[in-house]
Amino acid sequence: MKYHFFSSIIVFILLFPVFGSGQKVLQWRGVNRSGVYDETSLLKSWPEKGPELLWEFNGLGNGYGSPVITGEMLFINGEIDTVSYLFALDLSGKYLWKSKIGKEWTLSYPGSRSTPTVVDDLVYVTAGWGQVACLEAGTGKERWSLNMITDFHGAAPRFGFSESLLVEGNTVYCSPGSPDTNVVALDRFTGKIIWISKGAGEMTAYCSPMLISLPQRNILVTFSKTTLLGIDTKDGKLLWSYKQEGQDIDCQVNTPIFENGFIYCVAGNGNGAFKLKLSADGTQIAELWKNPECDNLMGGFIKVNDYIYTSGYEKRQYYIVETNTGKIVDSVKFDRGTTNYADGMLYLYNEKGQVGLFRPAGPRMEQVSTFKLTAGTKAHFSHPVICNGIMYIRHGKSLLAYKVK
């Protein structure tokens, strides 16, 4: 089946870069995985209650991850019994089909963690278990399924396998994060090894890799459990790696973010915000600061001309850093969540459930407007998607649709 895609969309997420002649990718966060997403024409404030709610379904079974949506259908997975499902739904929010991915992550948080990544008419889903599955997008019938652990002797880190897939051309990347298996290249049309990568020698993180192009080489940027990994996408060789500093650090979740030849970086332990120049080849890397106070532990950040924004972990509030000197310029209180961006605002969601549309300015952010989500279940840690004019909101069972163009 023939997809056509909207201009922008994400997805834990969303627009589609083109690695390849004709190739679309959607997934987490969006083109580049950055959490812009290119959308135009969309409100610069709500109504006191919130943006219009269109739909809302809420038989998705637990989970945090964010949907991926194209022209036609969207992608969400949910646990149920302890049993990851890709969940199928049309644009109105009516539910079309659902397939068995694997055991999904029970023990602490129960739910789905990662975003799917839908290239062409294929859907690429992970679970918390370590499975590892492409599935039909018409359809949901399996095309070929592996698992992390019993595949490639990986450990499931303690909150579950969470990566949500990044696709380049053919081959699609998973972290297993074993001592002699950090980071696997399989074909993406049969499952097969391309290549296997020691990396760190060490258990996986949570963070969704994103991917560098350089005229010389194209390069897989991911963090192992205390170390950011540059792999080359060709052979699977460790280019760099830069090692968190600290105790207990094994909560490295945010995508990073590579503009103009830096690499920037905000973890939740460790050295927190960081930023480190890329040499014009790829294969080094220099620290120019780093600033342990910028402690965002999973809500994504966003980067805007010459400055960061982002929540904070231990202090609940939001924070602007600026990037040409790591410093903190200041901080807006709104609890701890995440952070996305389309046309020129500023979407946060916190941990209390609170929603709120922010314009960024420079070293500022400026609250416009709030409203509280009522619907759903349990912890709000999703990451919201905005395209074609809706912004989607998973809520554990339940997904919600608002209009905002």
The other form holds:
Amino acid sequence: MKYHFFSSIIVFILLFPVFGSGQKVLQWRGVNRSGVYDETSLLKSWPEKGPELLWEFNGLGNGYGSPVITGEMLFINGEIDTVSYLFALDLSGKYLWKSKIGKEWTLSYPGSRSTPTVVDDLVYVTAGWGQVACLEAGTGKERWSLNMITDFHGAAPRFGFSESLLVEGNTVYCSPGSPDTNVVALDRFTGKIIWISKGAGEMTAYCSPMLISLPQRNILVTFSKTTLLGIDTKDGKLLWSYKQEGQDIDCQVNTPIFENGFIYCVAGNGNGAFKLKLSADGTQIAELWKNPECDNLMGGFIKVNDYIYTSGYEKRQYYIVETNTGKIVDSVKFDRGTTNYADGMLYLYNEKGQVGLFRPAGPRMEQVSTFKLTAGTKAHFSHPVICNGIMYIRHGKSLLAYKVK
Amino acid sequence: MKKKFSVTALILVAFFVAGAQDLSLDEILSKHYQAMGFENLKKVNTIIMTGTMVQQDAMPVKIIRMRPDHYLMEFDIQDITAYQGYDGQTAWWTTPWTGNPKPQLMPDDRAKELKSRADFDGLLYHWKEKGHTVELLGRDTVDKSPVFKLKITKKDGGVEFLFLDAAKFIVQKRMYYRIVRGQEVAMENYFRDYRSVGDVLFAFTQDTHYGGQPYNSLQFDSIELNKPVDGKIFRMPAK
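Given the form predicted alone above, produce the structure of the same protein in the form predicted in complex with its partner chain.
Let's see the whole complex now, leading with the same chain.
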């Protein structure tokens, strides 16, 4: 008995660095920002016209960002008359309130870009012209805010700031992308600066960072214009970087994935898909392979066992990439778009508004069901979210909730 | 067995092509009108085509047409909505991707293109009454399929070529030239996926090549006939 108790404590201590403080962060692309949603007993096929539409909300304003769902509420960004707002809805789609964030991007592809991050009773948001804000989840009241252009000498990239903020413990990170103030760690309760990293001194590149937790250190991994950065979250020290090859490259949107000591990336510019080996202490990387043909720009990618599933960009089709070699082993015609995963199935949402339920089958993916979205406005760019048996899809001003359980 | 079938098919094609070669322009056009369902098109006053334009991104597109020559195309570039319109007199457009969201008069050459597109029945129907000239230039191929090549010299002097399928008499391809920075650039529209709506044939896919390279693709989800349309929408807005 004593032995068991002792063992449990040891296990808890070992797990502690992985799970941090047990803090629940609701964020972009689900668990670890991997596009995987921890759901069970979901439908394995859909009716011909798609799963049951539970509700739709049509007053979001323009945007591409996904919702984040808590136990009682749902948060999503939207642009109305050049202003970015955080919208709060209840889980039946009823509007609760909206709170002003700042000036939203209204040049090319106008509308809000990022997805809110929720930790306990606070929501962290960004807007296209660089506003970063912390709001109270219950009321939308602002706790603090700053601007990455005016406060940190950042410059808006050509499609606007698009990062969904990463929170770790008491810290929230943002990427102004200026040569001297490239990535910044802020106290998430006050907005005060903890450290500033010069990174590679490049413009920000639309990437929402991810966190690697190792026994020795935690590493923030994100892209700037041409470079993948590994930054020690303790002090902002740049541990390593990985340069993308090619000219006129500036779009490194997809959040990388870390698994079993390997970093996987899929980028629309530069090296395309690539795999890096991270040293045990997190201070060094080594390239294992790259494949420029796998060039997804912003739809994300999913890794299931030894395969990556993602769409192409230049070629409007989906790819299956073998993760030991980096070779494309198959392709599937389903235009191009986003990829997510839940309960053993791939959820695809393409730029023509088709939603597909596919079964990943190793080097192949099998189409099970598809339907086409009929509501909403503008481009089909957003990433679906699956939470508590409901699939949420944002299409411009509309948010649609489908029952998939 | 398979060989016999192939030989028979070959003979039939040869017979057909030989016969088709003898057709006059009037006979070809008569078959074209019949194939497209022009008699039924006469009963149509408005057409609304809704779908997707794939040109780098896949973006929504809507084309609204009204007799005799009213046309409005609403489409998104970089997710910003733009318009091309013709109200029977004035051809206009918006080009928000240039930074100017205001409606402007179209340049002359583009206005002529739009007027051609706006002709509700197309250039071939009643071409003499419209002041155009149509010549049969002979046979050609489009995507390896035999076609009749027609040259249309429009009343305004512009020239277009239409390629009619030699078996089905539907339009396979349209070609004309656009002047870009002083150079003639070939514009080719390929019409595919014909389906019948109200007993009129419509191409649900239109692929455009610019200077020989794929440029964009219009893919329609729905084509609706005789829906009420307010004629005011075709006029150039004040701002």
